[in-house]
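Starting off, we have a lone chain in the form predicted on its own, written out as structure tokens.
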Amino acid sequence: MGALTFQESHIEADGFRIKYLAAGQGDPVAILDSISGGISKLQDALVQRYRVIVLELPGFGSSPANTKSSSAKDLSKVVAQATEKIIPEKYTLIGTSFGANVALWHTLQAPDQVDALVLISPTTLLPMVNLVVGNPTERAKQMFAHPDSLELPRLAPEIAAKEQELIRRLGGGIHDTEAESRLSEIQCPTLVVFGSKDGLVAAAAASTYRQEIPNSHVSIVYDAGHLIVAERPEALINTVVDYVERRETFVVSRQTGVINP
């Protein structure tokens, strides 16, 4: 199958005008994009089998500054309203980095909407550092295991600064004790993926997700930093696509972790 073209649309939710992209057919998969352009390879792989909807979180990317939301929990309510209008049935929900934090809270607050959950490099638990603002070199060292060997995603400085400030204000660099206390409430199949050299999250976070979420699986992608799709795209895509397809019969369903070579 050739490349499918995503169509851009907008939806109103809680006073926000939210941009989203949609393409493909089949069971729905919703992706929360908090790293502009960072997940295009993953969505392009998923759209070959599924109907994929990519939502731009208010305040990220090209959207206006978000001064209304106060936390990932608060922002997840907006996402729940938007996805309910776009996707009438239950769906697989995927989030990356701060988008994963919002996806986690969305699942806690609107469990009837989410059929399966994929958290890629979430910073909800045990974040180690705040993002460096205005210093691309230092920020790259935080985000990637090998920044010098990559052609890094280019993001306009004003957009990068806006996103980093919003993440900081919404608690993206602070351990979310409330979310941790409620992980056991997540009943849907859940996959949590970390890079083995993630510089933004303490390694102990992975075992907490695995222990506290009843039907969960953890995958550790070898030699990858926080933005796994930029450094190990094939490993991440294979893991996520396989999980979306198999869920309970996922190849590492009864293990605490897996290293993708």
Contents of the next structure:
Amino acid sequence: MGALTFQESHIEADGFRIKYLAAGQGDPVAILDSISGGISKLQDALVQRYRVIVLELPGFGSSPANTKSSSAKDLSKVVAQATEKIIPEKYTLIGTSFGANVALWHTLQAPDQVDALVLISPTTLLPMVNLVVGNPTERAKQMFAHPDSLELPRLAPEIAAKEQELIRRLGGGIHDTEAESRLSEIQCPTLVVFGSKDGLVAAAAASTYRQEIPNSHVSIVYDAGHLIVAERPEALINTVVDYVERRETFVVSRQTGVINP
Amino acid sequence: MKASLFAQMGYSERHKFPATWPVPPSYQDPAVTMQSYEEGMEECELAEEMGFDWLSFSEHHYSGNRLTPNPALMAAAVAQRCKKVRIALFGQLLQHHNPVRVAEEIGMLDNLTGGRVIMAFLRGIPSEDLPYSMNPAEGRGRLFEGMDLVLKALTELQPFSWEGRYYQFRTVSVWPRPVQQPLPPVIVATRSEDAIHYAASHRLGLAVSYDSVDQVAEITQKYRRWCQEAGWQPTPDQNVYRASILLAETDQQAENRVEGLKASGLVERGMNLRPSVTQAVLAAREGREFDLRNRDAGAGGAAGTQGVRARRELITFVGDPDTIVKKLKGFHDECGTGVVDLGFQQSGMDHEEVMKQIELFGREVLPRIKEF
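Having seen the form predicted on its own, can you show the form predicted together with its partner chain?
Let us now look at the entire complex, which starts with that chain.
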């Protein structure tokens, strides 16, 4: 695959050694993934047309436990330092779940770095339950619309426990009133994506993003839970890739109705 | 118990139709069609006057047995003449339509009627899978997704896009919102377990059509049990039964009339698909291949739908007022039926006979079933 194969590197930022993957060519797209390996299908689709950089948030995945950061807002400062070093130009920023919370704060803190924002299943507003609690079966019920019909993403128990503790400590299960009050400051094109059966976030959250962020769009992926990419990957990829390419003009259909020319 | 008139809006000369479906448009005279609509609306007006609670409108295609390919359009016309009765779209064959358009029509109709709309969704008989070239194998999936999208479109206060399996809309922002908030009553018309479960889990009503009291009881018991598991109890208005009726002054007169219709061969004309096509539709609905070469395609007629209708009486309720009250009491007690939706237009009956039966029902039956 050559340039389309992700290469692993590390960058120092705010005392953390952050792992990141990079591949592809073209306009830069940064991805903040708080669900280990969860959005690989999305990044694989994006790398066909863009230079994709996937940052592992400190404390997530294989990185050491993060006992320093205190909130999504705090963690976003680390992201800003890291991306400033590895992506000199403005970029499209994509975050999933708690990664989306960090992406939202990063956009608020460093608006000059972010050209467009994609929030996939953010838990910033109206989280209904604590994230990722209980045993794997209970976790699956929270994360998926159809947990029984899926081959669930495998996550080592020690990593799951570490991430669970970090998300709890960073307020991932608490409504972020400060972020809500500042949504109107986000000036870049913003797409917010939720599964129609997201069991972690109240449906009303989507309306708030749409109402408060000036140039925003809410996309509902039918019959998907919180981890959309696991249940409706084609629908998620179709939406996000189209938005990354066309921003707010993605509402103009390119589908053909021609059956036999 | 409440009563609803199933406003069938049949073409008055439907007894002249051939037995098969579709009925060629050549059988239709526009002057008769206009007169048929007028007669149907007179029946609606009489039903409202006699105290019926609902008027219902169904979606049927390519036959004049029901001249309502667009039930919302028919309902809008009737609602301008009938100002108090509730207007039930019972129902729209959602799997064929753009769900956003359906939501817009419901929003319009609820405003035009001052908040009297009841909406219902169903799949319909096999012939209804054919008019718009939908693959019958996808009907169920399209119906479920369509219902989710209609409910979302009618309740969401901010624009959104929808990335479905069958529908993709990048901008949805429905005007007008329904008068009834957050939603007009919603009913799922079905006997399928997955759709019953959908109704129970979404706190929607249930309608069953034409089956016997034992069969309906089995379905409604399941529905109520699943409602309970979902933490709620349906109201009487959320338990609907649709049936056909032939009412007369005496049981003997009613039986004689049914026998006369049977002998004339006028009942159920223009309803039946060619048997091979019915079998192919049913096979596709179940995800099976249908091998025409190993089957007798038949020459048309009723045989193909016998399997579908074998468990139904030709006309559900036949009798005098006492008998009808007794039978309806059975549905109320055994099935929890709160609303009975009755079709009075049988093939071979004229408008005058239908009007007499509606009047008799309103005078002799309705006051008694309202006591249930």
